[in-house]
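First comes one chain, alone, set out as structure tokens in the form predicted on its own.
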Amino acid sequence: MEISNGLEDVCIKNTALTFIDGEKGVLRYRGYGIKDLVEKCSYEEVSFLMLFGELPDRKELAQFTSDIQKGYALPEFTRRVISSLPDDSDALSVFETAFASLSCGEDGFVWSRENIARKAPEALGRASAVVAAAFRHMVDKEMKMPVPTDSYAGSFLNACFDGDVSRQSVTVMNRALVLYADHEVPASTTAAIVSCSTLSDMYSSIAAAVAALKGPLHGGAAEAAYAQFEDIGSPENVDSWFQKNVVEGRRRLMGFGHRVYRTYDPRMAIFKSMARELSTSAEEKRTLEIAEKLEKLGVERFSPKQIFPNTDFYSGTAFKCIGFPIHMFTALFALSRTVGWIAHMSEYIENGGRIMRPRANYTGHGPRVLQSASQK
């Protein structure tokens, strides 16, 4: 058998959801360019688009938003599960555990158009509540459930923080959610599809996706990229840090390179502009200057190899300016990507997807004669 290590260049499904041109740096959801969606649409509108194929009219959007908001109130047993977890729990572990608990009572779930339309907005509401609860649990604050506002992003941020959340932060959070909503079939989406292909329920399959996302090779890039900026400390240190760690030390430059893109990730420039927009304090401006100087050195060294900054290079800077600590970055990614996971699972099932059952090429012993210790 021919082996594709990491399933590279193996297509596991047809999709009408997300188009990527890795050579030209193009990303579209359902035919719409990512820049237009970020500038003109709410996360709720993009979620509806991904799930149902078209942008909603006002009536459809109002009903879909209302259905999401009904999911904000977590069941009491899930709240107790989150509260019982260790204070130093990883945010993604909290997400995974909470969604596993939400699968209780879902054994009769059937993947149908009607059930998806009912359950998907509920799951999006639950995701907002779970990630906000995970954040407050980690900072030792009382859990707050999201309450309806004029936006999903605003309700989420209000559930995370005490006091007023700026309109600017809500706008940037909405854009970030749109940017991370989907990206075809990376490891976490593939894990979700494998799970749902057995006809497991939606919440269990999302938990499977989160389990895959927890691995640092998939979900930890934004955290690792921002950690580099902290390690460098000052713009004056960028050149020496790069020479010592990347040029001489063979250390990987985090936030650079992508399995699909051979040019700039189109999401990166948008995150960069948001980071610039939000960076107002001296510390934030210093971090941004470090990032921009590091980007320049990285592009000079790696662009001949078609390695460029990806979306995670600046996303952490934007999230940090909103007020999130570094260990929340990947959980924010998961919050956004929940709709992508659901949309791909729904598409796979509706297109008659079979249970995933790959094969392995056997390389072990031939037939052997068994002689146990008692026979010797």
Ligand code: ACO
Second form
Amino acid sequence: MEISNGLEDVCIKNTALTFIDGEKGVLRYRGYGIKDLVEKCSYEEVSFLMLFGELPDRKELAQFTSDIQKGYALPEFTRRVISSLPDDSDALSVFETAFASLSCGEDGFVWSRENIARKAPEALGRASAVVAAAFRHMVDKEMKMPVPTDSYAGSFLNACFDGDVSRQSVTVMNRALVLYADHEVPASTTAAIVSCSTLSDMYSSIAAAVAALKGPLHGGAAEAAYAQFEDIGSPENVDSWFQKNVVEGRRRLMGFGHRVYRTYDPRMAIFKSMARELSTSAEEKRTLEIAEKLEKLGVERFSPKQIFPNTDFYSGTAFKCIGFPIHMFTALFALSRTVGWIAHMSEYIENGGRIMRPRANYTGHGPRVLQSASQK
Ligand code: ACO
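For comparison with the form predicted on its own, produce the structure of the form predicted together with the ligand.
Next comes the full complex, this chain leading.
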């Protein structure tokens, strides 16, 4: 049997959701360019587009938004689960645990169109409430559920920051949500598909996706990239840090490289321009300068190997500027990607996807004579 290490170039499904041209750096959701979507659409509109195939009209959007808002009130048992977690829990672990708890009572979930239309907006509402609760748990504030405003991004930020939120932060949050909403079948989405292919329920399958997202090679890269900037500390240290850690230490440059993109990730430039716009304090400007210097050195060294900065290189810098600490970044990614996971799972099932059951090529012992401890 031929093995594809890391499933490279293995195609697991047809999709009408997301198109990536990794050579040219093109990303489209259902045919619409990412830049257009970021500039012109709310996350709610993009979510509707991903789930149901077309952008919503006013009436559809109003109904969908109201369905999401109904999901803001977390069940009491999930609130208790979140409150019982250790104070120093990172937000993504809270997300994972909370979503696993939300699967209680979901046995026998059927992936029908009607159930997806009902459950998907509820899960988006729950995701907002869970990440806001995870943030407040982290900063030792009383739990607060999002309340409806004119936007999903605004309701989420209000719940995190007690309403002390600027228009600019809401715009940035909305853009980040759209940018991270889907990206075909990376590790987390594949994990979700593996889970739902067994006909497991939506919430359990999202928890499976979150587990795969956590690692620093995938969603955790935004935190790892920002940790590099903190480790470097000052723009004057970039050259020596790069030489010591990346050139001599052969450490991976986090926020660089991608299995699919052989050029710049188109989302990176948008995050970078948001980070530039938002970096106004001396500290923010210093971090941005470190990031830009590091990007330049990284591109000089790695572009001959077709390794370029990915979306996670600047996303953390933007998130930090709107008030989130580093251990929130992956949870913010998960919040955005929840819709992509659901859309891919429903598409997989709808297209007759079978249970995922690959093979492993056995390389162990041949038949052996067993001697248990008592026989020796
Ligand atoms: N820094 C230095 N070298 C790198 C990097 C990097 N960031 N990424 C890949 N390489 C090198 C590898 O060392 C390897 O070199 P070699 O052929 O000389 O041994 C070669 O490029 C291929 O690397 P693989 O790990 O085999 O590539 P793969 O496609 O499996 O991995 C990945 C992709 C995991 C994203 C990788 O580029 C990486 O580790 N990047 C850093 C973490 C990161 O930023 N992840 C976020 C990805 S985007 C996202 O999930 C949202």
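These numbers come from a predicted model, not from an experiment. For the two forms, the rigid core is made up of the largest set of C-alpha atoms that agree within 1.5 Å on superposition. Residue numbers count along the first chain shown, from 1.
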What is the C-alpha shift for Gln371 between these two forms, rigid core superposed, to one decimal in Å? 3.0
